[in-house]
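Below, in structure tokens: the form predicted alone, a single chain.
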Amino acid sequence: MKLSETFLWGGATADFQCEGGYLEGGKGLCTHDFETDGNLENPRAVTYRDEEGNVYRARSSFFSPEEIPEGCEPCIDERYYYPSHKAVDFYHHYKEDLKLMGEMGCNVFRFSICWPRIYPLGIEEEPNEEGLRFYEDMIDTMIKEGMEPLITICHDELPSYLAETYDGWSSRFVIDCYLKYCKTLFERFGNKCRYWLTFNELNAVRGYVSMGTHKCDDQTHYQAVHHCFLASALAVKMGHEMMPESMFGTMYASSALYPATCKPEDIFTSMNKRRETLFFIDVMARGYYPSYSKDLLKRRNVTLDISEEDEKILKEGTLDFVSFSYYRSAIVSKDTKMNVIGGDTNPYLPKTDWGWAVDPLGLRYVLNEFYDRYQKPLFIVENGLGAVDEINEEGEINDDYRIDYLRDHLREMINAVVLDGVKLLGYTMWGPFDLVSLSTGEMKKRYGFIYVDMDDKGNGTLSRMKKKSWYWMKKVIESNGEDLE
């Protein structure tokens, strides 16, 4: 039960989880800047300020969108506590944390670029040198710890200016300001980076942050999707000419879908919210707008503006890999309310402090749902455990709880390549080190090999520290997965 000798293991952030230097170096306002604190009773939100000097908080992005009121304007309000300004200042520490995931064994890590840190505004006919050189020295850094770099471009984020001005990806001018960002990066770094991702997760993201838009409906959103994929289409066909030796994913949100019983309506629901979901991925895998979709976007009353030259970007920009996220699979009836990923709760299966189905078996599927459908390499690039982790009087932590959760997905993880004959590139697992959760914008919730001593309010020292995973995970990877015990 042995993997390839060049299988990748390593791990996976997002800038603005994780970077912090808000404003250093030159950095523009991204759109996650505006985004507020919060926890499961509490979301994280944009703050706003209406015409009359109002400041009130909003949830536009992520799962639960609302549309920004008329007038209004996104606004940075000292009363507040912003995680992505600090976040846990791996931009200050970036060389200390890829020594540690350089000692563990490592050999890629997973990182987004932040867009406004190489164009401020996204307008400018010039890069920010300074941002440029910080990506350029990290970069160096980890390929001096034995790890390749598996590069982000957009990560849930733009210029705020570009949302601000633009109306964000609902504008096909974003599509270009898009390309020569990438055309940048593949300037200055494509001798260096083998394995990008244009986008991350379209299926799971809406609104203000993710996508720039101001309004959340359905046309809106789909339309700004629709030029998502010009653009990333675009981008790879650029990024193979100029870097013959490059492969681009997309990082696309995934989980295990059951119908909630065998009545024919629930697998036939089940079915069809499947493909609302892995609608995202086809077009960008396959190259064309699948036959269903047809259904699914009359169905949301949205009619698109796709010329005939959009369908000819499309064909040819087809990714060369398929990569995605896995923590949690769900259930469907002809009952269950879902907007494209989520679904009802399994309950055959134990859940996570956050209420995450655990589902390892869920793992295997995916990997061969996904390889059957489209046979092209596939590339884990998220999946962990998201809990509360203590030092106990000896000043360690024993996780021994996100040790038994990877264990287990990684066993299905072999099984599914080596007994199931799925391609499989590597493996990112979610945080190597601890940042700030994306969905409520909390520290508690830690998910790292490597402990941050910061609490949700970014009080601590900041000093890193191994946990019991980071010594069981050092010899998973040095047996190439075969000592998982």
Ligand code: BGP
Second form
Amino acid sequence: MKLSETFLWGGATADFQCEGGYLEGGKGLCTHDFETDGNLENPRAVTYRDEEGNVYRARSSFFSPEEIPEGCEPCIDERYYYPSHKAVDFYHHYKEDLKLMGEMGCNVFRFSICWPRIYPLGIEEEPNEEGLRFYEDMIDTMIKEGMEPLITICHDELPSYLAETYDGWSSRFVIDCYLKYCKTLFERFGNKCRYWLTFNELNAVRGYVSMGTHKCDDQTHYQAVHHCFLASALAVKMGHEMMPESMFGTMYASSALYPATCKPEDIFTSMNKRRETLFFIDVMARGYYPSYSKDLLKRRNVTLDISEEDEKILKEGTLDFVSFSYYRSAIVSKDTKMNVIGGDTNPYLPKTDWGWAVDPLGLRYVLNEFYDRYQKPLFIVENGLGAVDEINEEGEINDDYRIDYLRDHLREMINAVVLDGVKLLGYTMWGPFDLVSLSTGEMKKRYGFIYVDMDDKGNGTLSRMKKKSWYWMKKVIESNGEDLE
Ligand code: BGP
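Switch from the form predicted alone to the form predicted together with ligand BGP and give that structure.
Up next: the whole complex, starting with the chain shown before.
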């Protein structure tokens, strides 16, 4: 039951969920900087102002966001709390955090670069040197601590100027801005980084915060997604030319999807729903729009503007590996209403405090599904348990529930590799140190091996502390997955 000696073990983060320092180092505003906190009952929202100066909120949940009406502009209003502004201050704590990761034995670290730290507005001729220096030092630090970088070029965000001025990815012009940004990263970090992800979870995001589009309708969304497909393919092609050893992926929000019953209608619907989400990775991994997408787009009344040149671009820039997040699974029946990802609750599975079904076998299921489908190496770039952690009287955090979750998932991951023959490059656990939740904006939904002293409103000392799971994971990595007990 052995993983290969070159297997990569590490953690994964996103800039706006951990960095903070939102106006430091010459950084421009990012779409996430307008997003308030929230919780399960009160979703996160973007604050925006109308022409008379009145402030409103638009739900910015990445599954089903609300639009920002014409003539209104996103704004920052002092009555609200915006988690990305401070996050967990990784901007000033990265040396300490990376040291703790290195000490744990990690040999890879996934992080995203904040686009407006490099191009504050997105349209400048020259990049912001201070932003480049920040990431350069961070990369050098992780290499010194024994980790190789895995860079997400664009994690659900963009410079807000591109959103305000060009309506984000709905404009083809943003492809050029993205490519200029990629070229800068490849020139500067290409000799230190092998693995790159062009985007994060295109199959789950929509609307202003992630795509920079003010409208959220299907026509706007799928055209914007098409522009992301082109940007990804062009970046892959350029990356291969500039860095022959490089390998490119895109992060796909997985989650296993099962038919709710053995009724043929449920099974057929579940296959169709699965395709609606796999569509995003199908185009980027295979290099063309699959035949079923004609019907998928027709049902949504979407007519895409795709040229022959676009089709050629998609073919020439396919991904080298398929990377994905896996947290949960869901079921689908003929009557299920779902918005791309999601589905109904499986009565056979336990749930987390945030209602996510816990399904370790589902990880083995999707690993097999993706390897069969794409025949490309895979990379699990997010997995983990969001839970409330309590500090006991001895000042420790005994997060056995997290250890159980990870152990069960890692066991199935190893089964998929060793028994089923899936080719897997590595595993990066989501949020190795506690950070802000993407979906709810809370701090109390913690994933980390390392506790960060901070609450939902940003109060706390920001000090870091190892949880029990840190010691457990260290043993797992040391034994290359053989010691899971
Ligand atoms: C993924 C995102 C991450 C992350 C994770 C956990 O979809 O790529 O950014 O946050 O989900 O989700 P949450 O933070 O909502 O618990």
